[in-house]
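One chain follows as structure tokens, the form predicted on its own.
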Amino acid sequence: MEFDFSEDQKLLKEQVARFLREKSPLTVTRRVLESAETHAAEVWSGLADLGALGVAVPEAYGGMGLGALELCVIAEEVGRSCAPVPFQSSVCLATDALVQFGSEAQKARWLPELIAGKIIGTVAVAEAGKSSPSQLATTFAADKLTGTKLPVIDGEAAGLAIVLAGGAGGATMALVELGDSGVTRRRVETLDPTRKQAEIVFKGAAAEPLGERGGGARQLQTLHERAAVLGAFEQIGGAEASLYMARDFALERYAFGRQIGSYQAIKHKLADAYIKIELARSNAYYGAMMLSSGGADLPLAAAAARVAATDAYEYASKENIQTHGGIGFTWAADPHMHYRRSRLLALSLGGATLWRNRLVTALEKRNAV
């Protein structure tokens, strides 16, 4: 079975890559890392001008009406540049949730603003370590939302949140404006300050259901499977950037009169990272094929892509620090920025254990057929 992106999709990838090389080098990531900025606003607005925030949104709502494959190639370049923008939260989660489950009125109201970059969206699930729909303390009743979500990635920058909350009929996804008087939030310090997180408290905040009341658990699983494939491409982009950063340093750095890249120990580190990245890429490509075709294997493909890409990014970013030696552990050097992002993305849709369990479950179901 063969799969590849079309020439048009590759051209889109090159266009986004060129923009991010020029407008979002690691100096911009560092600027957001060291400041109170929630994200690089100029990069976000530039991606909106390119149409990158709405490639998979129907034209009726101002989008380009393309599809998930276009989002995949964009996600890879966002990951490669370690761009300090809420791409996963706003595009791969909130926007996609509206496209998949929103009413016509909700789509018409929010999608044009999201894809224009005028408002940032996020999805709030976790409650201080708990993220299972059966453990929710946050409630949604009489179109009012009450409870606390912690942490919410990009929660400080977001103006719109899709909140998973419990209710009489089961978990429901609720759409809420974060400027509402019943909403308060505070910044939460985390490993990756380039994607500012927040604790959000709802005290009778006005909200409306997104999709079927009581269908939140099923919707969340679908949304996370789709986002896992897109996230795998973002992780692969970051892993590849980490590998190339380590390779370039190994070719420039000399020890005992030789390039450190000539030593077997360094060669093996880089080779292992390359193998993990290519394994992740093959799984991500299968995930992209299932995502674009609506294939029944999406749960299996998404879990495999997620597990492999998480492993590849963590390994490559960690070995990038090791390859740089003592300087790699310093604040002034760049390797830690990709390591921070790798850890954030590893937890953004649920941890490694969750996705390994999903992979095993999907394989058992396939083998039982």
The other form holds:
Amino acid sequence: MEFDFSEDQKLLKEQVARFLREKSPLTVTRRVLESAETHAAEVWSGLADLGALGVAVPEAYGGMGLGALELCVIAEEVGRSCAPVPFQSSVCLATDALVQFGSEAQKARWLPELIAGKIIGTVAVAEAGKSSPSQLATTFAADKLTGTKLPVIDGEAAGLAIVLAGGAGGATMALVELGDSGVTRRRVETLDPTRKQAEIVFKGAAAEPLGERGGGARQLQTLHERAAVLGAFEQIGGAEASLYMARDFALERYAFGRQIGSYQAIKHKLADAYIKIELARSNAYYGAMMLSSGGADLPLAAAAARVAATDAYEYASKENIQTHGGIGFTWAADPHMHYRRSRLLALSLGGATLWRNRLVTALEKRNAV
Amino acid sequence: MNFNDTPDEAKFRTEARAFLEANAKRRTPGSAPSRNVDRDDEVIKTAKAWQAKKLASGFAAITWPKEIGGRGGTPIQQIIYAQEEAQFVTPPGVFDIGLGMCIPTLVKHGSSEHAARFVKPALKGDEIWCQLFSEPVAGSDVAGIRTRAKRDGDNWVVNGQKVWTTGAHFCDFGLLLVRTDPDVSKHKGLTMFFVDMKSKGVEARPIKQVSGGAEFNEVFFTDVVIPDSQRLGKVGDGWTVALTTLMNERLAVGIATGILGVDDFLTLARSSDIDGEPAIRNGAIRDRLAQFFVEAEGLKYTRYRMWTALSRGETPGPQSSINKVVSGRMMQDLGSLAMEVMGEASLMTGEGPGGGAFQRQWLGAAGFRIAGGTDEILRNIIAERVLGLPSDVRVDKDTTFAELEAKRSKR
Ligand SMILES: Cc1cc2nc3c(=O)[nH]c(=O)nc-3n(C[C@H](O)[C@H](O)[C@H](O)COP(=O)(O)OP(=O)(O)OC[C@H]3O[C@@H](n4cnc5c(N)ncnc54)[C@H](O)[C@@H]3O)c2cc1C
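Show the form predicted together with its partner chain, please, because up to now only the form predicted on its own has appeared in this conversation.
Once more the chain from above appears, this time first in line as the rest of the complex follows.
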């Protein structure tokens, strides 16, 4: 039994962790939170220099040619630091979509720039209240894209978008450069301004299909399953950071003559957070194994990892604020940055209710009668 | 990342499977597990015979050293054997407490003569052991026990009462924690002995449990004479010895094997209706099922992480401490949801749907959450040992046991 990451993968994890501890402490997250910056550009280019943006991309396109497991350990550290960078949008979604579905020409054109951090990618699905492929009003015909995507996570920082367009023949993924004419953007206020979001309006913007025409819904599901595993690691990192922030505060703060961490209401709450995190981590490991080996159990494993990790991050981040008391509710204190990020990550690939339903569907399939 | 056995592990698995194929019947998937069975004479006879067979083939004490009759194997071999055995119908464990907790304590804190005399018969199933720790006055706070041992030459005389002692009514020996000095703080005045359950003055009375059976007992000690040679560890060192037992207990009890799980629930939800619709199509049922799945799988893969560490010869991380807390509550909640799906008919135990297996599990789970460290005590342990939070305020720390008793009687 080798149900763990390898020594090399752990070294890579520690290397990324060290970089993020130095270059992306929560003061940097706060800087982006409080400014018009879309993301911390210096952190992003630093991650690119480490090779972190292309670990799973073949060497032929400038990547490191490693696998999904390496990406998992990096995702965890990005989550732990709550780094204000478009890691999920650009690396786990846009880059992976190109690797999975792109033509040779598309890969050669875009992957090197994405990996180098010269351009940021994102995936645009939601149209205000609607996000299931059959409901989408955006059209893609004769290589022209028309419609409105709202909100698009990291949509302001991105130079490249993979847009899911509807249509009679089924949804299609369209690749579009956001700098082109026919594209206008507007920033929207959101719960997590450390990853700025935008409304993007396409009016006959030049675009090309990514993957199969009419195959967009299936592709999106695959992409989301893969990203769910990576996202779970990001959520676990954030959850652990929240738990240990709460633990440290509980050791420092006194009430009624005792450390608040000596009260069971606090102890048991934090023990519960620990339990949720370990359950999530174990599920995420199995997801990672399925992702890296192309295992048939991926749909089920990815859903389980996502459901568990969403729960863990939500619980740890909200109880971190609670453990802090009044100071926890202030803008100036740190806990709310994870509270915000936990929501962003919980919703970016669809909420837990949706994934719980998918989980059972996959389980029914596995245990077919 | 993979689940593959190393060549050595694979070889051992083949051996274990061959032994089981030759000596036991394979469990049909979905069949009721053998866990919640009362240990009557017949069951104990079969269990003893099975144990003797295991010993003869080298599967009784896989991790114990050869010198004391074990196989000299590795923890991972123990796990592989348990995985394989779980797929077969075997008698319920009547030796778990003895072999999992009492004998390891005896080997660690007793003399070589003790080991020579007691290990083999326990391994063979000829002698069964129980754990005499909890008392009416103290369970979680087991250092607060009252049962008193007073020295009398080369002997000790014991008076008092134990309770919740699993198997005391059929056991041959028991590990007995007693107070030898009330005039020091409660942890310091304890001493550990083992006792022949057939000694004069020992009386075990089975107590009927919520689950219907009477597996645990109250045990009365009236002027019971125990030779000093049956003391384990020094006089006053009983707490240290007890910690060895309790540590082994958490390892042994944490793993709930042979229980009904998510797959069994799915089968049930497919074949049952809620308001005229298949239960499995009901959104609320799907939501809960997903949650159970995530917990069950989370525990399974947490074990795999632990086994990976063992397979590498490393010490497993603290994550295994979550096992019992999560599985106890899960057994209980899964049981109650299963009954909801089965409807009113599931109120019938014997002739109810599914033969009452989920019902028995639901009843048993209430005890599982208490035995071997309650949910609350286990959360404390995680908070303190894993997260490094302070221990609870102990108001009795600087008080002698005698003073505590005086206070207690005034209340
Ligand atoms: C099926 C079964 C088999 C058993 N077998 C054996 C056996 O073979 N040998 C043996 O010696 N004992 C055995 N026990 C006893 C078992 O170890 C105790 O019941 C258990 O440790 C709890 O102790 P108690 O019953 O005295 O409850 P208490 O300790 O009185 O606890 C009552 C409640 O208070 C809570 N509580 C207590 N202390 C704290 C605290 N510090 N913080 C928060 N909450 C607290 C508990 O969690 C529980 O909810 C068995 C019990 C059961 C149910």
